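One chain comes next, on its own, written as structure tokens: the form predicted alone.
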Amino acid sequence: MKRFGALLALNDLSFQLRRSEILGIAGPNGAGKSTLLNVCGGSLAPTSGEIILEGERVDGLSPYQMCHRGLGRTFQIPQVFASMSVGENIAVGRMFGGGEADATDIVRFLIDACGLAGRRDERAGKVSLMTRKMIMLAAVLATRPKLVFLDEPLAGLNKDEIQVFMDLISRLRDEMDLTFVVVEHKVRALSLLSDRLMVIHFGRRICLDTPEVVVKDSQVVDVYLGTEFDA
């Protein structure tokens, strides 16, 4: 539960993550989608309780401790250290999480499943949309995180994009072992990338299960999807 004054902004939201799948999140503006994100991440303390990772509660962390427990985050607006290289960045990712910043294989390897490779020189501050949200998702996972929760990873991006981007994760997931937690607004690409799906509103869960399942719900198509929703 997380409570602003009056807010319940989540309201007894509860759910498990499986290891190596990626669970999509979605839900009207305004459905604690965000703050779910941050309560999970560390940059809020829920209200009331608990979080649990590997066995062992997490909630009250820093982002900071959360991050060497494993957990990583991506955010909407792409955080790069716009006066540093593509490759600098992704070398600070690398420290921040508790390993060397040289070229060691995690780097090298990110820079070219990103396909950043021919623009590791290149200042981040000065690259495309897209490449800034490689560069993030990069510098994110060269912190060797187990689960990492990615903040609308599709906004701005055209369809080749998307696609590419999608790709990305779900070949990162079977390559790094990983666990995703997608949170998206474009649900016909969320379904796509999911193995399960999550619809989220007024801070309570109304649905989770496999895609095809969520998107059929009379619940999620009342006061999501609505009528015109063609998974």
The other form holds:
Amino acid sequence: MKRFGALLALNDLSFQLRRSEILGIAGPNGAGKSTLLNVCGGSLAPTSGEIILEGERVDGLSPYQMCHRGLGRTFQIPQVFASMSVGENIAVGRMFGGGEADATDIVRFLIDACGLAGRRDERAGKVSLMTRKMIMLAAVLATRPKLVFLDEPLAGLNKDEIQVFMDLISRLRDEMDLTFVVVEHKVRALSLLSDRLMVIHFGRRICLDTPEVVVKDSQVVDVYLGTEFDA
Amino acid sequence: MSGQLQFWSGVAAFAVAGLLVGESYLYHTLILFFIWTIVVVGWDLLLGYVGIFSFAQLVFFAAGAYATGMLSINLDVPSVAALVLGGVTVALLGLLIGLPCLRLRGEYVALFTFAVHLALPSILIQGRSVGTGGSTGLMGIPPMEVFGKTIHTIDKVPWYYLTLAAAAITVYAVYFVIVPGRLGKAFVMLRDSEEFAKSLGVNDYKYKLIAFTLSALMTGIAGGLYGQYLGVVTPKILGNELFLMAMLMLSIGGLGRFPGVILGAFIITVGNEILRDAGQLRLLALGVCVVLAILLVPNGIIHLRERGWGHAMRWWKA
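Okay, that is the form predicted alone; can I get the form predicted in complex with the partner chain now?
First the chain shown before, then all remaining chains and molecules of the complex.
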């Protein structure tokens, strides 16, 4: 639960994640999606309740500690270190992320996987939106997280870019054995990407199931999707 | 020319110049330049690399001069030990001032640290009982003694090489050890995007406190040298003139890139001496320079090369 004064931003919201799944989270504006992400990323401490990662409580830790416990996150407004090169942006993720030293070169792998090989030496402040998102994702993954929260990763991308990004997430999930939680407004794309979908409204969970079931749920249609399913 | 090469040729040029200058007044100007170099480099570390708007840098400078002077005058600590202990005291002060800044956002850090700057002269004036000397300050700070030799204010050549060495060590440590290393990476990450840096595992409190402490240490030692060189320090060290000068060095030189602020320090210390005859008008001229620098070279001359220069040339031809 997260309370801001009289406002209950998250109310008895609880859910469990399965290893290596992609969980989509959707909901109307003001539903509490961002608050949920900030609580899970350590930017906000929950007023009550627990976050348990592999049997250990991690709620209330600060963001850098969350990172060291294996919780990664990206931001709605893509963040990069503008004065560093693209390659450095990803290298510092490994440097400070506290992940174990790896035999395979994780930085090189991520640069290739995220399509950044040709841009390694470019200044990160001067690249396109899609590239910024790729840099941010690769840097987070370089910290070797177990679980990654993505905050509206598809916002502002065109149709082709959305496809590229979704394929990449699925591929990285398989190859790096990652669990993803994706907060997103683009429900059609989200339901294609996710194994399960959760819809929240006024800080409460109103539905959590496979995408096929969720998009037909009468309450979900009522509060969020409208009578005709259209992302 | 690579940074290292620039650095070593600069140090070599000044070392040779020290043999040729021969005029006391010119030595004095360059000694002040070396001391100010340490101050602006410490400031650049905090403001240019970590992005912390600290305006307490002259507090560290004054505290260094006072701590060193008070240790030798009141407690008879030998001069070199007093300089080192003074620096350590100021480093602790930096840690103390850094602590509340951890909870503050950018512009509030500026307000808080500037408030400390404004409060310090009154504290120094009221502090006669603890040995600050009140409004007349500390007179007769014992001169530096190295290897049993006393270096007085009039011994310009030894002071020249001493301060050159101190400045060179500081510049090297900051731009060629700290900045390219792990610390520097964390600093730049916090500057470019604090939220993202934290989410990638950077312990923001730790690195900000390290930055405050290191910056205060250097600036404190610069202040200690300043006091020992001149033999006198008064609360006027926190006056508008030195503050404006330091601001100008940063804004003309350019932050976050070697040798930006050092060029700024050179231009301003030399320029200030040229304007010496202008008397009261000098402060006004300095103020006008700050405004012009911000308007004409918003990122300092060090960044002219990449952007402003081409722009200026096109403008010239058109």
